[in-house]
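One chain comes next, on its own, written as structure tokens: the form predicted alone.
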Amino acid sequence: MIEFNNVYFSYKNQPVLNDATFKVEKGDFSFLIGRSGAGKSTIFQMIYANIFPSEGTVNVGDYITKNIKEKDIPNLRRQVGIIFQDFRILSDRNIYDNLAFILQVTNAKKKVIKKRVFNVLSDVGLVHRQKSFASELSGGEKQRIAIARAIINDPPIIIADEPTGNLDPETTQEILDILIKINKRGTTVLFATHNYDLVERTDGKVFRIKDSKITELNTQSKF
């Protein structure tokens, strides 16, 4: 579902990725670990075609981003649900309208929107919060809404960029459990984190970015 082949990328003449190669298979639950500033967000931006490698290729589903036409980028992005650390919930509308907006831009019918919003809020346990505004939610609730938004179009891939970075341990586990549940339904998940304890107690592939390179770690001795 996601494949980086010999990818190079620099920012302000500083190498971020140097011959980076890794593959996330369909249905995998994978972690991407590394210190802050190592390049995890750069990798994610390449996955949704916000930036492009200077050399090498990035494959996402059926797309090769190096050759993608501008008109096809929205179609690629519909294949990828994105969960950000900072939630990015619109403050001027309630939770129902935040989620409905994602489907409205695809011209979905009102009946479809209502059903789909109810289903994703059920998935994250927040149906009772659909009329609330972001300012009324806890950090954990905001992140669960961010997950609901990421899955509302039923994408085959979810990428989560430090989704538990600002949360307490109990809430962190709740968020992880929701993503594991979504993965078990067949969705491919790539979860970026620097919380190594979280990784150690979870089954899944582990890729580490260090010194501009990506290595898959042995599950018996991950770090």
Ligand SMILES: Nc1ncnc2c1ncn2[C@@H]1O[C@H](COP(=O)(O)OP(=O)(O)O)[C@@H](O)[C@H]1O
Contents of the next structure:
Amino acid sequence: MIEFNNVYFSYKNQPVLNDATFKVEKGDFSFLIGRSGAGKSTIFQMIYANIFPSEGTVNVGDYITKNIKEKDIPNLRRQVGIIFQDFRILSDRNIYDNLAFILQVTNAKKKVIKKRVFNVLSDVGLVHRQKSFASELSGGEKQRIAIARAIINDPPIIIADEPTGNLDPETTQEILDILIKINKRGTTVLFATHNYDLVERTDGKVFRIKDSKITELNTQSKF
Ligand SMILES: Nc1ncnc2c1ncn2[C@@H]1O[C@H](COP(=O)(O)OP(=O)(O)O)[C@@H](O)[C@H]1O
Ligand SMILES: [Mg+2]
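Could you please show the structure of the form predicted together with the ligand, as a counterpart to the form predicted alone just displayed?
Whole complex next, starting from this chain.
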């Protein structure tokens, strides 16, 4: 589903990836770990075709980002639900409208939108919050809404960039559990974090980015 082959990338004189190769298979729950500044968000931006390797290839679903046409980028992005550390919920509209907005751009019917919003809010346990505004929600609730938003188009891939970085340990586990539940339904998940404890206690492949290289850690003895 996500494949990096011999990828090189630098920001000006700052090398970030040096011959990086890794593969996330369909249905995997994979972690991407690495300290702050290691290059996790850079990898996510490449998956999202926001930036491109200077050498090597990045494949996402059926797309090879190197050859992707401008007009296909929105199609690629519809394959990938993205969740950020800072939630990014629009503050000028309530939760229902934050979610409905995503479907309105696809010209879905009102009834279909209503049902879909209800379903994703059920998935994250926040149906009762439809009329709330982001400012009225806790961090954990905001992240659950961000998950609902990421899955509303039912993408085959979810990428989460340090989604629990601003949350306490208990809320972190709740968010992780929701993503595990979504993975069990068949969605491929790539979860970036620098929280080694969380990775250690959770099943899944682990890729570590360190010194511009990516290695897969042995999951029997992860560290
Ligand atoms: N837009 C940018 N311009 C220049 N350097 C950047 C930019 N974005 C990130 N970097 C640098 O690239 C490296 C990797 O950053 P990033 O991918 O954000 O790491 P992480 O998400 O693992 O914390 C860091 O050294 C960071 O300072
Ligand atoms: Mg980052």
